[in-house]
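Next up is one chain by itself, shown in structure tokens, the form predicted alone.
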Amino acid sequence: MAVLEKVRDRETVAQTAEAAGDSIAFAIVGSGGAGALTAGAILLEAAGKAGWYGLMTRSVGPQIRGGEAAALISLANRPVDCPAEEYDFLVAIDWRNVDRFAKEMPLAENALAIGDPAAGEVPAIIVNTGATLAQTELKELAGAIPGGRENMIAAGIAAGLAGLPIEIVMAVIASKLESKGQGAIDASRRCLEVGMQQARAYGKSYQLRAPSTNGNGRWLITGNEAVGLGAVRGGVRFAAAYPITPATEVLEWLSPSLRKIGGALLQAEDELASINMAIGASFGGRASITATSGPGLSLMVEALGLAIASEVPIVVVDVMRGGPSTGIPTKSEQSDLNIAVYGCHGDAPHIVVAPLSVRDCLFSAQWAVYLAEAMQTAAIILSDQSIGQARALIDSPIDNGFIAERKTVKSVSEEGYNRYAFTDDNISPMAVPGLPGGQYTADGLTHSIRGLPSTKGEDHQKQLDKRRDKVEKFDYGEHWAAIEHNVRDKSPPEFNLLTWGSLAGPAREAMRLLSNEGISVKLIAMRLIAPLRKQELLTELGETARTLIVEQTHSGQFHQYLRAKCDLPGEIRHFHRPGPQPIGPKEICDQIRDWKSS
């Protein structure tokens, strides 16, 4: 039986059902292995089938096994681009180590915290929120059901509070437990029923209004999976990589997917080997990719320079995490920007693309493959843990049509093959190995147009100019940034909100909230970090006198990069901090409100 009490004043409460809303956020927590993430994933998928949009982020410790785990779930009747900043209820399978990530899931004023009194004391950080506490014997309830599991009781409680239909939740569970037999499915159903019964006993309801559409055609995908799909759509047929948190899922998705279309993935012994294998495959004519995180990117820098100097296209996915060194492997940060832009020694122009959301991971990866192949250079995709490992319910994305197109030479004249010949677009036709007369040296040495090593200043200057100009003068179109605004007329907005990568989601939500207050904002979320589209950026900043730059780094790398590249007009303010606590919409709103009132 559930016992409710007000944590702050210890009074017994029994509240009537509250009005259904347009969004809900809840957390399921427990120690590693307790099944919190599994329960969260089931509920997110069920919400999609019921017609909702949603996003599930996860918080886990750096331990190989055990440790803390939390599924943080936001559901709404519109696309969800960022985690919630307040949670309506929390279900704790156990309370072990919850204090390590409690700040990532602040509870709302009328929140409900549900936990098993036999699974440890309620942490002070939860008690001090003033949430209503419901002591519920999850272990005892599960133990009374043959084959019962506490995480399925927790799933039933969460489904009941959110108003998710049991038949839809069971359809998801049945599909996942089919191989374990009908007994496991029946046990889960009984657990769900018991959990939903408990939810009714709390006298609280956070259920959502009926969705405007059904979930048919909606996708459930992570950012890492979307990167893999975008790469395949772009033409990638070979991958080589060494697993590293939080990028491993890119490789896990690519491995079976590439086999289905005649491609291959090879797990290398380390990051050095993986990028060089990918460069070798690309030299042989296959669009190739590797995926890593910050420590792995550090090891790949020399090989990146080789790809740039030899003009062999390569795509490197960097799913950023907190650094430096090992840092916080399971938490997000945007602090690899400097190494991605400046890491290569010498002058080595290349492409840096940053996805703006889980959905945009697909577009950005496909575009990055296209850019690398078209310009015969290296492209780095700067994703991060917050979107890479987030699982989202999104509308089915349209194929953007960017397919790898490498300028190749079909035959060689009697005069021979000039691999690095100068052309109008600075992109030289590339021979595939085996073409008669198409042999050439592709290495990191300064070379002549034939590819022969050279120490001549003239050759060095011309090849440097060539590699710079092909990247700087390429037509990137409108995809360099996502531009949005809440201005209702043609007047300049009061504020520009300038950010990049995964912070586009919180910034977009902040813009929506400020619109309700009558504060006009223009959002410029940069997808193409390098080369910087200076003129396009200055045009978009326009006549607005005040620009707020937002980023998730300790030193302000993005702000410093922009300042080094161009003179930003008007008054500039800069809001930044490192991970692991993500920057949320309300914090961005507070920055602009304070500025407006000053």
The other form holds:
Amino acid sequence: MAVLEKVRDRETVAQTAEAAGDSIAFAIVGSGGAGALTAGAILLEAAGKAGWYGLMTRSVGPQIRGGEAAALISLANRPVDCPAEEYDFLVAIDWRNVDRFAKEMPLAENALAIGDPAAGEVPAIIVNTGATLAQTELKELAGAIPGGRENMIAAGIAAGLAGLPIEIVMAVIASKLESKGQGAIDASRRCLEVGMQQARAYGKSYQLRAPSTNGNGRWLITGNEAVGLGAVRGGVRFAAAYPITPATEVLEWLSPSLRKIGGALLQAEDELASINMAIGASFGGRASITATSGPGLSLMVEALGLAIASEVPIVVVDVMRGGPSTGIPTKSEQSDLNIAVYGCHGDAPHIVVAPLSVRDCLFSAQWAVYLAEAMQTAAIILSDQSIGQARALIDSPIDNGFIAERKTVKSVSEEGYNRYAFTDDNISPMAVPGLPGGQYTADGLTHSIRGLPSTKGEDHQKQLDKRRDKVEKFDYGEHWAAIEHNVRDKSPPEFNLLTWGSLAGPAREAMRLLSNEGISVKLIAMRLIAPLRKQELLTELGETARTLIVEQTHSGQFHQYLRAKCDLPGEIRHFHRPGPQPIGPKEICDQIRDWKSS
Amino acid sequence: MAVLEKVRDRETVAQTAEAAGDSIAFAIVGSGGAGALTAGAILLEAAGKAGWYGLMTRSVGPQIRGGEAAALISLANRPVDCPAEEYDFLVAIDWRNVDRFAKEMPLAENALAIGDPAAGEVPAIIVNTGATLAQTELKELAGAIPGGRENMIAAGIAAGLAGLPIEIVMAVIASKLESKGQGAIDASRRCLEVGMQQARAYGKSYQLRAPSTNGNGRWLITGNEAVGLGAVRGGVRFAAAYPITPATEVLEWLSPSLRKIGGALLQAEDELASINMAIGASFGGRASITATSGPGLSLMVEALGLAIASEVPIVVVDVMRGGPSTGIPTKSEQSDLNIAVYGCHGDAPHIVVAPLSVRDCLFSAQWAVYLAEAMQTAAIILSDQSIGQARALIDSPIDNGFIAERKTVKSVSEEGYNRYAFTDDNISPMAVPGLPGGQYTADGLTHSIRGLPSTKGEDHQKQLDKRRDKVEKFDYGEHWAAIEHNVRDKSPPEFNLLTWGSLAGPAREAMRLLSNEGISVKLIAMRLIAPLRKQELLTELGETARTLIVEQTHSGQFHQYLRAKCDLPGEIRHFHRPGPQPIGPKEICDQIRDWKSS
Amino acid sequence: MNVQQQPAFKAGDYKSDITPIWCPGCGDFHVLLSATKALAELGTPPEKIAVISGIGCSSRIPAYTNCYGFHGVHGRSLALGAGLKVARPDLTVMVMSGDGDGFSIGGNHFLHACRRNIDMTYIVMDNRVYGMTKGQPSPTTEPDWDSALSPGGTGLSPFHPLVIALASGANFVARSFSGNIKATTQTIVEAVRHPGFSFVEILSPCVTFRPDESSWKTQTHSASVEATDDPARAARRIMTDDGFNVGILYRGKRKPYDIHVEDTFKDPAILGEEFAV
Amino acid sequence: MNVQQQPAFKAGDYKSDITPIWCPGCGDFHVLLSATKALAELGTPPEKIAVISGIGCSSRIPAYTNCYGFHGVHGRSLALGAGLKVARPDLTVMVMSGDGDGFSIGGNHFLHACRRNIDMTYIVMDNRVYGMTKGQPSPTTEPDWDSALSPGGTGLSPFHPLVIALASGANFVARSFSGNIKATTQTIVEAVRHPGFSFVEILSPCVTFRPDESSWKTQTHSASVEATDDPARAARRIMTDDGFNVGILYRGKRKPYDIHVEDTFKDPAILGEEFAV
Ligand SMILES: Cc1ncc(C[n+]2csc(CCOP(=O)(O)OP(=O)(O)O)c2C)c(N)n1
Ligand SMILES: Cc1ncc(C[n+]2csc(CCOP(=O)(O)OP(=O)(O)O)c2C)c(N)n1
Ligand code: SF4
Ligand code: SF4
Ligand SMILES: [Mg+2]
Ligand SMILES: [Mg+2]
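Right, the form predicted alone is done, so what does the form predicted together with its partner chain look like?
To see the whole picture, the full complex is given below, headed by that same chain.
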């Protein structure tokens, strides 16, 4: 069994149950311009400096600007896999439209909800949670401090309740406000102090245990940034861009970053252009990428087929959002699996890789670049909004060593060059423009080994065989999935928990929770979606009679995809739901508990 | 069991074995400009006038013009389901590049191959077939007739061998040459006479038995034309067009035809425009269509999702060709099944209908329009080159009565109008622009019942549910498949033969051949691909332990699609191959015979 | 159109009860106001009007009107509009877009819509930025405008929508500034009335990502000369203008596209005849 | 480029051994000949040249040359070419297309390629018809040209490629006639040499679907005036020309796009630093 810790880092190591005080979750909400998100970001960074791990997601209203926003933050003494399902406290700068968010931040039993009496009555949806209500005059307190802002008072309250040392928070603020001068920094300190003082007055505390590490080498990164960095580590030097929510940050990170190291990003007029630009650049010998979301991927499938048929490597990032059509651009879903796997016309085998977490965006993107280049085909990275736009505190990730290495011809013999020649590993050495004698024409038409258009059945069959075999027979090692078993001595486990992509986080958390109850669960979180590693999967599913499949789609795309390719053994249950509501660990636990007791 | 003859016409009735003389197949080949295709078309039409059924396919070289071409013709006393696998005779105006075609027209054992000694040696590939070789000075004979042409001599030879009466052939020629004057007509007659005389000299004949009907009401039509006519019968009044091989003829037929009855075709700048034009027209209340092939469908998937999410009905014809990418534009394949079923991002249930034959293009297209309009969704018609560009002699088809009937609101009450309201049949009555008070905004964003953008989980889930249920719960009647059983008294049959779309023809022919050997086979030829009629399919598969699945793809897309959706009972074998070589009845028979004897 | 016979409409009759998601101060509020005023002046009943858009802040406009609307996918509004108008020539079709939607991803449809000259009105709310996706350069953005996606600017000379419209055959070409409600209203009225394809670029500031565009209020000035019907003259004028010249610049005389779906149909049975052997 | 140091090349060195599928007499044979002659004159070794195309009869050209080639999908050749040139500034990139590929489905990329002004050459073989799909009207087809798809003609005024090129920022604009090998060769040489985006429309008759185009031989005539570097003047001239005016019409002075991939790279490890807390 490919046990994770052997090959991967500590993030993926199964943890045993935690004592209380090992994690907290809180939210800061406010209407547009109130600065709730800024306050949240400062606290997250400070927590990292202090040595904690953490995750921040954000929820914003439909307004382009001026709409309400919530920063949802989880901090813990180990890497945080997914947003919390219960929040310990909530600081509301105001209550505007809080009912819009309330579902995303359910309050825990002994939670505290802090609001400003000047902002009006506490909304029923909050009162009804049974949380302890605390009133603090944020506006008044901020008004009393020259240059004071309510969101900094709120930050102080949250820091106080969470036990974040003021000096660390101030260090973050100081570096951010450098350009604004000492006055602004001092005002922030005053606000923090006042907020912390308030926090003490509530008589409650949600302090984390002191961190086990000092935070040295901790990183703060979003999934979209991590995809960009992973791609560049993998060898990408060219990107083509057309913005789209929630993928734009991949491109916005790549643009200045590529420039720094000698690469380039080209802004395209549309996605038809962006993917073709990437293909053109790759034809020129440069590992190339583009990033988009569902609507853009739809526009790219024709050229994806071209990359596959002409065997020009290319990486396309799809940061999934709610679908179909324009759907819900700002919310997550896993429903582009079908188009990613099956979206080309004709038979067009290619690679689909799904990052398992914010941190794994780095690994997966780097690996995907490597795979695309090694096999001269298209690789799709199926990330999603829930990890792409989440910001996480992680251990500084080492480079996984996967570097693009394209099989090329270095010189051409007298007999000439056959671009699409048959070889033992099914990969035809490629001539990169500039090589004398290597001239050939890349073609999306069915072609002979030389690359000339052909309507012959033999050419068609053999090139199709080659393109299938090169991806099917490639050695993907252990990376096709992250696999963990929570109670090692119970083997085979009582349950398999089979999922993919970003749902690895909640599924892993569910596995941890179940281990507290002694329920033995084996998690199989698939990273390599296509080609399906059928044998490996069946081996891992093993003799366990019960497998729960979890995914965030309406129609059950993942389950059907697995069914199409292999006979799943034993009893199968399937838990799936579309977005925008995330699927949380407790729901997954409930599914398994129900099953166990049935 | 939905026995076919109850609901459909005689084409689909199982036939018992035929005596020799009930069918012939022949080919006329020549280099570009030699007129082989013209000669073939004349003979086909004449055969129809004489009362026979028939099918003509054409094979052309890669040259745009001036390349060689072959007319492949089958005639019979019953509807011809697929191109022949063996040819009785071949008339070569010249031998240029004949090896390119040789695979597509294998000669039967006692075949005759006629060539002009002036055109050089008979190529080895023909000699090696063992066919009787006959030399006729086509060029010389034609030269001797003022205005004479070699292809007309060839037509005379073929007519003579097939037993087509000269007066009927002349009637066809006369109507075609009307504008060219009596001289041209007389020259053709002389050529025909000379050719027929030659035919007598060979001492061989492949005469068909006298036709059982007089050919009254017989039609000569291609699959692409039939799709156009079916669509218009179904109610289509608007088409948008961007040409692509092998779908262009659908559009070229629709353009003047729509104009004749008051409709309109709009030529678009690309496929992104054409599908959106069709959606716009449909939003305006007109049943609308566009036609394309794989590359164009790739460009349409984004807007397909829009039609599905905004619930604006639309029909897209995909006349499949070899893929992926530009592939083999002039040859057939079934490999767009995946993109047709799974090609949208997000969860986007819709309709996929596959015509079973040239004739069924009419039925299927008309039905597809009806389904799209009734359910306010997108319907894809998955035709392919093998039926789209084949010309068939069929019985004049009656209108199947399926007429677009969209559920609309006729007036709006005081409370206002909710475009996406929930109803018992899951179909929300639509307001057509012009109706006072019905104003709403159609939207591809997740929306409330009123049609306003929403990010709420409830709206998303319920609209997704509705769009799934409306297509899943619709009553498709018996039309989801054509079902036949060759040996009725052997029940359950020994074998199920499960296929889809254009492969219904060869599969039906295989079933007929096997009934000669007393092997009982039940053919299930699926017309409705999506949504899969799972229950009906399982019922039809019944207790038969052996099911052979046949399809023309490299990866087995149809088989995997079925697996994804249901547990196929009993033992399954799977015979599949990509294009361009058609899958013929004998190959299918061999599969079943092998299995039986194993 | 016989305006006399229509009931008298007010701008409010063309406005829906939905609160726009636009940022406070966004120029698009003014475009919405002008459009509804123009429709009231034209007097076509709201149910006979269709407002079609793509994706972007600006493209949210259909649901804010009380007309039939289609909020389609990014960049394809002109195609939706063309299909609708050919299928339903009785409707007034207004396509409303943004500079990204209309000139970047939608550029090809713009070219061909101008050329096709179907009788409809195309209004682009140009804020020289992708607003909805939070501030990337669009084809009309100045070359030195700094952004995350193009640090230091794109270095590209901006796209000239009016020149392209003219060069590809639009029959009516105008520019307006959203802040000038009266002129914008009048321009839209004339654009809708003019036969064939009418194009109006409305400079509509994005207060959030382009606060510098507040200067447009003073930068825009009316075209000093009368509209011409000579494309070459109009081209000359536009190619040398400063981009802030507002007014109607061209009124062409090309015949609008005239193929359309009729109101009544002949029996399609006649179409089968050609296939009888 | 230092031509002296290159070995001397002949046109044949740029021609492959593949027999074109074109109809006998197709104008594209002449384009191929002119292009190979031009490349020989330029003296860039074949392996340093990439010829990129889409789909169409004309787009088959890459494999008939002895350069690196990419026969992509329909309409996207300019995007392939742009990506290649930015990634590999050392290569000479020639994009070769048809009127359908380039101006119909590919129209948007044409607009934006002109605007972007990347240093490459765009040659469109304009036969005013979709040849490959057997005779449908293209954007440059005359309004009254009869065809199955548009019986009686489209009624649309043709697209003016040169005007659009100029209006959207191409840096070099020329027209040529395929039958005139010498002039076409020279025009291509100058187009490739000119910095930035160079556009050459070559009138290249389709003998099969447009036999009437045999008249082009006599209809075409050289531009009577010298090329200008003033886009407004060039526009005026082109907007009133008869479509058969051949020669170099515009040589611009815009700076080519200069963002590109370098030859050597810094270690990407430095990029991780910004994430350290
Ligand atoms: C196919 C596709 N690509 C990208 C996007 C993302 N997107 C949404 S709006 C937009 C730009 C809109 O810019 P503009 O038209 O100028 O509108 P504005 O928001 O500035 O009013 C983009 C790129 C999308 N929705 N669909
Ligand atoms: C996406 C897509 N749509 C349509 C086609 C079909 N198609 C192939 S070539 C062509 C037109 C080519 O016209 P042009 O560029 O003028 O080339 P020509 O053949 O006239 O040289 C079309 C429509 C295609 N291959 N791909
Ligand atoms: S982002 Fe700009 S364009 Fe969008 S609503 Fe706000 S101000 Fe208007
Ligand atoms: S069809 Fe026309 S363009 Fe195509 S090869 Fe023949 S002559 Fe040339
Ligand atoms: Mg904008
Ligand atoms: Mg052409």
